[in-house]
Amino acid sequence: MTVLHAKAFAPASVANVAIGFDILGFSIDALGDTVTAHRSPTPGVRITAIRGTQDDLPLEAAKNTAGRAVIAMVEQLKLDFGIEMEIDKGIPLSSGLGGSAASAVAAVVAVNALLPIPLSKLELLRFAMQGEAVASGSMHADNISPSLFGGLVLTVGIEHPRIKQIPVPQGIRAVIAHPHMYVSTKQARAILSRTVNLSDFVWQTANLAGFISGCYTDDIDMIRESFQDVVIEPQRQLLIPGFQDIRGAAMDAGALGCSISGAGPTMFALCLEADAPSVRQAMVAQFGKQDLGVDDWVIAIRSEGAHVVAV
């Protein structure tokens, strides 16, 4: 049976997870983007509507992350039909929560449901990465992969990416605090130094290895001791008012670690479930001292990732 319409949801995500710049991320099911795709007899890719945002996002497919991802898909697969899409944004723009990635992921998952033989998620990942490059200026998958696959995800490689879903100890929760301000992804990448001290490289590598090994062995102490970004966070913290006070308050409230979600300004903390309410309250209170309103969530880092919700 030919499917004419499909709607897909893709969750938000936290990229980098402090110690895994451009390679580590986890999904946030509490919010996400939805894309509805329609088969069209007219060749090409068209975006007919974008809802859920007050800012003007491009309807021109080639300039839109969802549109560009589907263009890549249509061109490579040589589809004999066109695609029309409607995008419903559920993720704040320039929030550090992977909104551009979620749109691209939801789009390719929706279009995949229209294909006579659906592609694997790994194949969809490559198309979605091309869409993400429209927003960030480069191809990376630390938002794309968790949004698509769900949970905590390590991505190795760009041309031929390999995906590994990392187990998270049952008792760990993530506190997400999104302040009502904007940070451009391109701006946040532009301020980064292109060189890293050897000592920092060794330290960061050890922290990444320690964090992942702690996840696999349910070693909470190892996760706590390893959860420190010594490369990216020191440079980007200046973009977030009161960063040190917010991080310090989260740690004092029992967090295992606290850092910047993606390019920011959203911050997140990992903590034990029993400490999550206190950590959440502490972070929100400190953002309030900067006269910033906050949207906040407490989530378990477990998710099915992007999926079709209606056909």
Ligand code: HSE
The other form holds:
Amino acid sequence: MTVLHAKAFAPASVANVAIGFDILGFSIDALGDTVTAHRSPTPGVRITAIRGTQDDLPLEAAKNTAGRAVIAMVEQLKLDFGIEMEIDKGIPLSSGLGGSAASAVAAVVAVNALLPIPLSKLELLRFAMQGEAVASGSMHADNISPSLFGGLVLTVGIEHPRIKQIPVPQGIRAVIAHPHMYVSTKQARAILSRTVNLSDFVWQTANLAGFISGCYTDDIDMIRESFQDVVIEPQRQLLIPGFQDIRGAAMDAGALGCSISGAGPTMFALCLEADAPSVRQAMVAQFGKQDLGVDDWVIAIRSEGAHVVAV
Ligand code: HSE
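Could I have the structure of this protein in the form predicted in complex with the ligand, to go alongside the form predicted alone above?
Once more the chain from above appears, this time first in line as the rest of the complex follows.
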């Protein structure tokens, strides 16, 4: 039976996770974008509606992350039908919560449900990455992969990406604090130095290895010791008012670590479940001192990732 309509949800995500710039991310099921795809007899990809945001997002498919991802899919699969899409944004724009990635992921998952023989998520990944490139100006999958697969996800490679879902110790929670302001991902990338000091390189690789091994071995001390970004965070922190105070308050409240979510301005902390309420309160209070309203969540880093919600 031909499927004519499909609606898919894709979660928000925290990219970089402090020590894995452009390669590590985790999903946030508490918010996400939804795309409804309709099979059309008229060839081509069209976006008929974007809801849930007051900001202007391009309806022109080639300039829209969801549209670009589906154009790539239609072209490569040589689909003999057209696609019309409606996008419901649940993720604030330029927030560092992976909104452009989630729209691209929800779009390819919805269109996949219209195919006679659906593709695997790994096959969908590369189409979604092309969509994300429209927004951020470069190909990286650290928001796409967790949004698509769910949980804490490592992506290795660009042309032929390999994915590893990393186990997160049971008792760990992520506190997410989204201040009501914007940071442009393109600008936050443009300010980064093209070179890395050798000792910073050593620390960052040690920290990434320590964090991943701590996750696999349930070693909370190793996670705490290694959860520090010595390369990107020092360069980007000036984009977030009160960054050091917010981070310091989270650490004083018992966080294992605290850093910038993606390109910011959202910040996140990892902590043990028992410390989550005080870490959350500390971060929100510090953002308040900067006269910034905040949306905040405490989540377990566990998720099925993007999925079809209705056909
Ligand atoms: N890894 C990316 C960055 C995520 O930090 O620039 C945002 O696209």
